[in-house]
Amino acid sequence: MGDVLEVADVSVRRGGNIILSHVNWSVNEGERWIVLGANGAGKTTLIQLVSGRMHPTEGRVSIIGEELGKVNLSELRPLVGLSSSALDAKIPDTERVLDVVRTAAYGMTASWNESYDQEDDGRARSVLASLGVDHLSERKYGTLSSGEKKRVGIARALMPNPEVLVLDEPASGLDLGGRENLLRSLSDLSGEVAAPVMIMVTHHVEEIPRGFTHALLLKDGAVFASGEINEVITSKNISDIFNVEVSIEENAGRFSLRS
């Protein structure tokens, strides 16, 4: 049983369609997980479950020992930091970057009449620094590049000091430089002693940061493979879940692919 996350025989159905089918998955303290699969494999639905944004049709989801359906979600959600393009899109372009991060302490996407103390300011500046974007704190969010917005979004997810950090395709839409800067930041973060458990969703093995320890492969809404990353991210497994013959190579903790 996972001491951080436990997904036990979970299925999700919507409108007669099976999105996830009898999924079992355990995540323990100190692990860094990649969730990988083709479009429609069920990745987004699984992430909504483990971030407390959705309940399963069948089965049980436990987050930090609390079972969905038996706990107040307003108390549970601060324990799971979520960074996604959908959340980033809700942030007003006119918002100052420091406020983009600070408002996460209140579960808001824009500042209103809330007040902050020095501890809030210090925390916000600290998480911005951990992602290498503290120099942007006084900029307007709308003036940032796509890569800068991604890192500010992750800093925002870290603001409440969560037990779990969930990253939903953080490198999507980035050019090569933006992707590599982001992956470097995630590698640095994963190596910090006080870093939360990390779960990152991606379509591409090239986007797996150094320092990630485990991988979960999904295919057609079911678990195809799960375990230590070097045993799961293999040429055969990746070929099978994407239905195309590929060759995977690993070098110094980074993966590459040839068809």
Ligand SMILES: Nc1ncnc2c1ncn2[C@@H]1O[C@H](COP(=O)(O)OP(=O)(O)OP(=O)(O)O)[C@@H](O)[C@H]1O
Contents of the next structure:
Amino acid sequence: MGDVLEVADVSVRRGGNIILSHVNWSVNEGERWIVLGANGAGKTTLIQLVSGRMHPTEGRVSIIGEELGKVNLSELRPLVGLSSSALDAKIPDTERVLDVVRTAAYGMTASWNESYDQEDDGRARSVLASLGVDHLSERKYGTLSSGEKKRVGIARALMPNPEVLVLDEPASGLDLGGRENLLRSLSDLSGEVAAPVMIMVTHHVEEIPRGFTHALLLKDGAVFASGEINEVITSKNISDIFNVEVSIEENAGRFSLRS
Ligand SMILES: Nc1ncnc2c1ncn2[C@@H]1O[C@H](COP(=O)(O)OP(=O)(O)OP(=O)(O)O)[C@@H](O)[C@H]1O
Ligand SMILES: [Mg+2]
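Please show me the structure of the same protein in the form predicted together with this ligand, now that we have looked at it in the form predicted on its own.
Then the entire complex follows, led off by the chain already shown.
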């Protein structure tokens, strides 16, 4: 199976700072990755690269075999669905939830006068249903709770049927029930045969959904560890990247932490 994403010796510099330094990472068909690291480790920058939102300063990034810089970013973007609170914040409060999702087929964040065919309508309803929020389709986006907004943002990212789904801290700001419900939806999604490759950024091992297969740990803009999840999410590695002594336990695919 070929690489879905390939990051080869990538560095990113901004305003005199080295944000990513010589990062290598490859993601294959059928894998579900966690990207974990402390605040400022470079997680969001890395996923901006692999979702075709920015170019590296040095090195090579390929998305489904297409190299960044050799094709238009606008051609690569529909291949990778991205959900983040920064993107959610751009959605107008007055937009109807169904339109929030349908407009994603056109790579926009507000609805104009596109003529949606029935296929788009059906797909929007089905991605909302897969995140358990189809009952909200007629609501105004601004009236949703934070957990509901996160689900709608993920449905929106899934709308163009991307090859890769990238989630930047999808569980942040959710209460325990909201987090567990979302993680269950992500586990269910990751188990579907036709599911895209998934990449989820988080700070917390407790937020790793069941079914995720690999993890990439970033520290100070460099890869600290990368590989199969049980080999990477260890007490020693997590203690090292957060500079605090912790003990990690894994139980039936979920991780817990003791300080
Ligand atoms: N355009 C920029 N100019 C200068 N510094 C930047 C720029 N973008 C990001 N940085 C810096 O790069 C570092 C990594 O940022 P990034 O957003 O990738 O971190 P992160 O791992 O996602 O952190 P968090 O967990 O807080 O979201 C931070 O120190 C940030 O301040
Ligand atoms: Mg971030």
